[in-house]
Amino acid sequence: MAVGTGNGTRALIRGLRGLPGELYPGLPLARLTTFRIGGPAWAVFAPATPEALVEAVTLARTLGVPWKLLGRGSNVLFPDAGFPGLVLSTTRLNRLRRQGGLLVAEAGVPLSKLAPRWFSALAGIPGTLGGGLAMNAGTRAGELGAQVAWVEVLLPDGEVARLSRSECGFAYRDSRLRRLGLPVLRAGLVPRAGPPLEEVLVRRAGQPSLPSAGCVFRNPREAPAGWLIERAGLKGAREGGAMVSHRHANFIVNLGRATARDVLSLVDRIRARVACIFDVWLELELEIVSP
C-alpha cells in the first residue's frame, strides 16, 4: 500500500508536524508490532503529550482520515497491505506519578513497568496501560480493571471525560472502552499486591520466545483455549511462516517470514478443528485490523 497522497492525507501530515511528537510517514507496521507483521501506514505519529494525542485524533476525524491507536503492538495483527490512515503510537506517553493513594499513569506506560512493584498479577503481559484497560488485561491472579479508580478518555464528540470504574464496563477481556473505541489518555489506579513474583516468572517461562501477539483466543467456559488446541493435535501446526507454538498452544508464532494471511489461515484451521472435536467455537482475543 502506497502512502496516501490525497488532500486529506497531505493536510493531516501538515497538521501533525505542528504538534509535539514524532511523525513517520509510510512506516511499516511490522516494526511496531510484536508479531513483526504488517505493511505501511500512511502515517505513524507518536504524540509527546496526551493533549497532542487529542489534537491528532481530532484532526484525523475532521479530515475523515481513518485512525488507529497502538501501544506496544502486542495484541494486534495488521494487514500485509498496511493501514490506509493514521496510526497513533502511545509509547511516548509513559509518565507515571503518585497522587495521594493512587498511581496516575499515561496510556503508554508499559504494563511491565507497573507489574513488579504494584500489580504483579500482570507480570509477563506485554503491552501498555491503554490497551490493557481496553482489553481488561489479566491472568487468573487478577485483572487490571479491578484496580481502576478512574480512566480519562476522549469521547466521540471531542470532549475529554473521566470515567469511573463502573462506567468503564470491564468484563472478561473486554470493556466499554474497547467496544466504543474510546482512546485512553491516562488512568488513576489503586495499587494492590498480587501473587509472589516468583510465581509470575514461572508463568512467563511457559511463553514462547519467537515473535507472537500473545494469546490468540479467549478461554471459553469449557476449558482453556491452549488445552483444547493442544488436545486437538495442533501444536506445531503451520501455515506458511506461522506456527502454533510448541511451548504454549494458544500462541501463534512468526517463524521469520509469516504474513497476516498465514496467521488468518492458521486461525481458521484451529477454529475448525477445535469445533469439530469439542463442539467449541473459539473467540479471538487477538485484534485483527481490517485492511
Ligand SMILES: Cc1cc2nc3c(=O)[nH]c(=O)nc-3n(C[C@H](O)[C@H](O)[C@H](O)COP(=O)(O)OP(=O)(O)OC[C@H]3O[C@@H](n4cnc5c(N)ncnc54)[C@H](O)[C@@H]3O)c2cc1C
Given for the second form:
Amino acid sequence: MAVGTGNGTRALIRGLRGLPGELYPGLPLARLTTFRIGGPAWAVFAPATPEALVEAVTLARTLGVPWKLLGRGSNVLFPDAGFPGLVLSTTRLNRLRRQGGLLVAEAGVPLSKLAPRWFSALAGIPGTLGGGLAMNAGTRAGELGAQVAWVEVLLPDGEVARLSRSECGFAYRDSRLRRLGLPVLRAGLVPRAGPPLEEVLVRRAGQPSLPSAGCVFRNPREAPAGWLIERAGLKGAREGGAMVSHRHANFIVNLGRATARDVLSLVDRIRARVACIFDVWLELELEIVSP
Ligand SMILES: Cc1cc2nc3c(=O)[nH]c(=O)nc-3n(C[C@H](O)[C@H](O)[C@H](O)COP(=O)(O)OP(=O)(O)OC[C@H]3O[C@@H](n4cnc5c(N)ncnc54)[C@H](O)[C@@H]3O)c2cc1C
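Could you output the structure for the form predicted together with the named molecule, given that the previous block was the form predicted alone?
And the full complex, kicking off with our chain again.
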C-alpha cells in the first residue's frame, strides 16, 4: 500500500510535526510487532507525552484519518498491505512513579518493568501497560485488571476521564477499554506480591522463542485451545512461513518469511480441523487488524 498522499494525510503529517514525539511516515509495521509481520502504515507517531497522544488522536479524528494504538505489538496481526492511516506507538510513554500507595504508570510502560516486583503473575508477557489493560493480560496466576485502582482514558467526545476498575469492565482477555477502543493514557495500580517469580518463569520456558503473537485462540470451556490443537494432530502444521509451534500448539510462529495471509490460512485450517474433530469453534485471542 502506498503511503497516503491525499490532503488529509498531508494535513495529518503537518500537524504531527508540531507535536512532541517521533514521526515515521511509511514505516513497515513488521518492525513494531513481535510477529514481525505487517506492511507500512501511512504514518507511525510515537508521542513523547500523554498530552501529545491526546492531540494526535484528536487530529486524526478531526481529519477523518483511521488510527490505531500500538503498544509492544505482541497481540496483533497487521495486513501484508499495511495500515491505511496513523499508528500511534506508546513506547515513549514510559514514566513510572509512586503516589501514595499506588504506582502511577504511563501507557507505554513495559509489563516487564512492573512484573518482577509487583505483578509476578505477568512475568514474561512482552506487552505494555496500555495493551495489557485493553487485553486484561494475565495467566492462571492472575490478571492485570485485578490490580487496577483507576485508568485515565481519552473518551470519544475528546474529554480525558478517570475510570474506576469496575467501569473498565475487565473480563477474560477482554475489557470495555478494548471494546470501545478507548486510548489509555496512564493508570494507577495497586502493587501486590504474586506467586514466586521462579514458578512463573519455569512456565514461560515452555513457550516458543521464534517470533509470534502469543496464544492465537482463547481457551474454550471444553479444554485448553493448545490441547485441542495438539490432539487434532496440528503441531508443526505449516502454511508458507507460518507454523503451529512444536513447543506450544496455541502459538503460531513466524519461521522467517511468514505473511499475514499465511497466518490467516493456518488459522482457518486449525479452526476447521478442531471443529470437525471436537465440535468446538475456536475464538481468536490474537487481534486481526482490518485494513
Ligand atoms: C511470547 C508471548 C507470550 C505471551 N504470553 C501472554 C500471556 O501469558 N498472557 C497474556 O494475557 N498475553 C500474552 N501474550 C499476548 C500479549 O503480550 C498481551 O496481550 C499484551 O498485553 C499485549 O500488549 P501490547 O502492548 O503488546 O499490545 P498490542 O499488541 O500493541 O495491542 C493489543 C491491543 O491493545 C490496544 N492498545 C495498545 N495500547 C493501548 C493503549 N495505550 N490504550 C488502549 N488500547 C491500547 C491495541 O490497539 C490492540 O487492540 C503473549 C505474547 C507473546 C508474543
